[in-house]
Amino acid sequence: MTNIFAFNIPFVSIFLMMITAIITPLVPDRNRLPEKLSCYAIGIVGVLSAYLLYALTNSGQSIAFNFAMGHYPAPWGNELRAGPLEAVLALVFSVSMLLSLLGNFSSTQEDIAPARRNIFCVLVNLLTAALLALTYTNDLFTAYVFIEINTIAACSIVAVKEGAETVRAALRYLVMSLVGSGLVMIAICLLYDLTGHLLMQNMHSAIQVLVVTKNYMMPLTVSLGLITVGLAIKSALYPFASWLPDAHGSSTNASSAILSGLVLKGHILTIIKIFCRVFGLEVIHALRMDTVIFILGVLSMIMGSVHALREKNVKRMIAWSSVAQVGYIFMAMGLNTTAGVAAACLHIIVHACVKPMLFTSAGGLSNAAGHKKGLHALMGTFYVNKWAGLGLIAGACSMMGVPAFAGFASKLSIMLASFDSQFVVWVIAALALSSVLNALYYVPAVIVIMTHNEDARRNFTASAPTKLYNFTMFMFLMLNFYLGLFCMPLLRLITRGVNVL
């Protein structure tokens, strides 16, 4: 039986990050204390999440427990739910967030004005709290509240860097996100009107009755469509992803790493929980939403890479690559099986570890080239910052699906999951085509940074990377290889978590 300490970890983790967000503005900006405080808090959450994962899996069976917050019991009170899947995702999110901050510690100091650094730390803490809440919540309205917190903090973390281009990108991001939020809110109102509940299991029971009796099928279909489109916009699924490259291209390196690796995953995880816990996979299939998201996933895989091929800015190229990787997740969800959902969750974890590494590497290489972001301006930067170069190479291999790298493991799991699906031929063809397209823009990028150019290197004026940066890149690389070589125990754990989702 899970002990009382582990039982309270979900609430403590969220509460700790919210309290840290409140305290951070009061901390004097000496020796970068606000950023250190944020890192310490995120590190504590990572340790707590690791202990929760241990406590949930130590018995050798799938476990899930509910934690009711406040004085009101279900179905009115808020409720948190933690199982093996939630615990492993909370651990990955906290580790990735911490490494994204540590790896860009120096560049954050250069890119953000001193008066805004406390604000940046507040936003990071709120984003972490929102991600944890979306991971653990069992209440659809609470999920919506933290979706909005996530949205406001994410848009602000783009705008924290001064400049007209940054403000334009942040406003565009905000407008698109608010459109998505509006659709989600309308859908939640419809679902509440149809079911009379906001807790996910209660909604699930009421929806099953509606499906069996065939009552209100049209409003139910509309609510599912609205919530899917709304969260797809916020997850940067094609064709709703035009805001993403601008947001990444003009924000700080830390912001890009956090936005791509973590913020998008919070919205995708919410869709997975709604599909599995609120509607159920059988209802999703009956309403044909699995086919819709499968088609959109394949489209996103292809078009994200096509747009990346046209980019000359390295951060925008990686941003469009994120759109393609989001497509992998939605395609796996469209298989509408437990194996498909587990493969989608594994790719969420892989992307949450690899994409921050890529953006941190791109930031290090750009710094080596004198803060230039054009791809050809990075010629020879591998020899100036080898850890950043290794990170870009490893990330590229992962995105292309080279064996022993993280991306290969998740793509293989998606392919294996498709064998029991009607889409198996389409999945294999889409995976092959997407991997080829990935190679068409990642391989040239690797060649550029490894090409000797003495004339260009003489113009490089950047200082040597810090030990903290090198350590962070080393940790990212180890995570990449671990996920690529030892993914099967993790996939089994994820599958157990999906079974009790």
The other form holds:
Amino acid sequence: MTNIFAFNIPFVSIFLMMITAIITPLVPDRNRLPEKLSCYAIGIVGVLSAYLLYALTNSGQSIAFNFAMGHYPAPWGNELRAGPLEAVLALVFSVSMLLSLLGNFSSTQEDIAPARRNIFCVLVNLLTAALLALTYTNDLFTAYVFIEINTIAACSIVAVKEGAETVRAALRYLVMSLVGSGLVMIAICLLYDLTGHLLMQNMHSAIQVLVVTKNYMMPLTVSLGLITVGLAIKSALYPFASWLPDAHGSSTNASSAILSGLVLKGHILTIIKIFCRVFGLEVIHALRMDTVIFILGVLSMIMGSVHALREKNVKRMIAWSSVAQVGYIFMAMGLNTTAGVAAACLHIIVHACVKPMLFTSAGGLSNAAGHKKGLHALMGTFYVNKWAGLGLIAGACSMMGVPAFAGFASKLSIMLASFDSQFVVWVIAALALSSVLNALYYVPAVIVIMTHNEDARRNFTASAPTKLYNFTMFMFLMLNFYLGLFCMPLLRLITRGVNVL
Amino acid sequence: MLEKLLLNHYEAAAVILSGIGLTNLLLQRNLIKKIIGLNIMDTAVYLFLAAKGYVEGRAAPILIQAEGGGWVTNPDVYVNPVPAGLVLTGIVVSVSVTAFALALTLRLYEHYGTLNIDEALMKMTEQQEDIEAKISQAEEDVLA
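Follow the form predicted alone with the form predicted in complex with the partner chain, if you could.
All chains and molecules follow, beginning with the one already shown.
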């Protein structure tokens, strides 16, 4: 890697977010300066990640590199690793984070007390730093530390909105997260004990030796199981997802968008890295973990939608739909092929762009209905806030998998990836059933917001949506169509990234 | 089987302790007890790491002065410093998480007057039902 500027980007972007988190509380709290500062910092990270992606795909040389922290060589030092997949995910995470903050700029002002807005910015910056670190790190214990930072920041942005309900939701989220991270920590210690390394690639070679010589297979299976379950709890796979609707449904709109779109993805990405880089897909197959996550993924796709069907509150409905979408990602990972993992990564990107759009538009619509969150209260709100209505419709189409919308691209790639696998019938059946279930709750929501309702219209007390809100929705819609219509180059890029993960 | 267990008694103790901690964290209703469970689980992991990091007859990884002057640089004299580093990092993480959980517990107690998270949910539902009942009562009054 000759381009020294691109070489330093992974470290610089994590460090920039950390520094911003530290200086945000010192910035005077006038004109919402701390929030603007955070947005600029996230924007800079986005630009840097885009440049890194450009440099990695155009260098023509080796397309992934290791960055030794403090210049200590491999088995001893701490490392970051960046390839096309990491760069593209860092770009998507920062863009989605930025849009989530911008779109909910005014609702954040209403929901969070002025004295707490500084703290909210600190938490968002820390969360971005943790996500970037989870994306780039090549060291399993560093990953654990950032998983914990992610947990604290994520629970705090639920509790930052004043109220009894959010405190309860945050505590519930925290307890489940702590169970998850406890299991992850035990598993990492077991793995360190078995392999003698914490760097992922060194662990990989040690695990290969163990598997070939058939030594310590039982502890290896236990640690893989613990780490998968631990991270699955944190990424809200179905049997472990009971905390999610409370946390995502009760928090402020910006927090819901960030939690659903990004925080879950950081943990899923960690599982992908552990599967591909630490264990290797053959070992995962030999230990049967691919079947386990495939079954859990399918279960999550169905049950997430079934729970969403029963919800009357629009934000809780969208939150349960996240559980279903996480199921898609795990199902694609369970195919245990490079194409399957690439499809899972594409769905991560799609969901990271669509879910913040859905939460932002749901926030805009319930604002138009006078802060009511029940689905029926939103009747006719499409005509009050058109951009929010369009966002909800596009998001619903995307979740159902209507062609030309983002969700179609990832569903198609999951299906294409399944053709080489033994599970092909199951994948097609699960995708079909889940799409129908998605339609069963998204279509009524769209019908409700588009139903003319003259009585309610006169009673709407909302302030008009700001220009910033409309601009953000426009950007979200453009992203959605871009992913839906031109996903093939992106998929090829991701496949290259997965190959060098 | 029993021989192996006796040979690895530190690890066996760590596994039992972490099981106790995890069960408490999951099943206790009282939040303070949950947090104590969390700490037991974390401490069990530190015990495991400390037991694994200790090699009999080796010194702590701080340079020892050799008899003829100079330092002993042979790595076989010292234990691996990484497990101790992991324990330290783990303690820092566990302290901050515990502090955060206790702070949230305090807020929950201020809002609901209980440390039980299920009871808090019941109280919240009751409050909401009260409010809804009052609203419908008011609407009926207006109509009458």
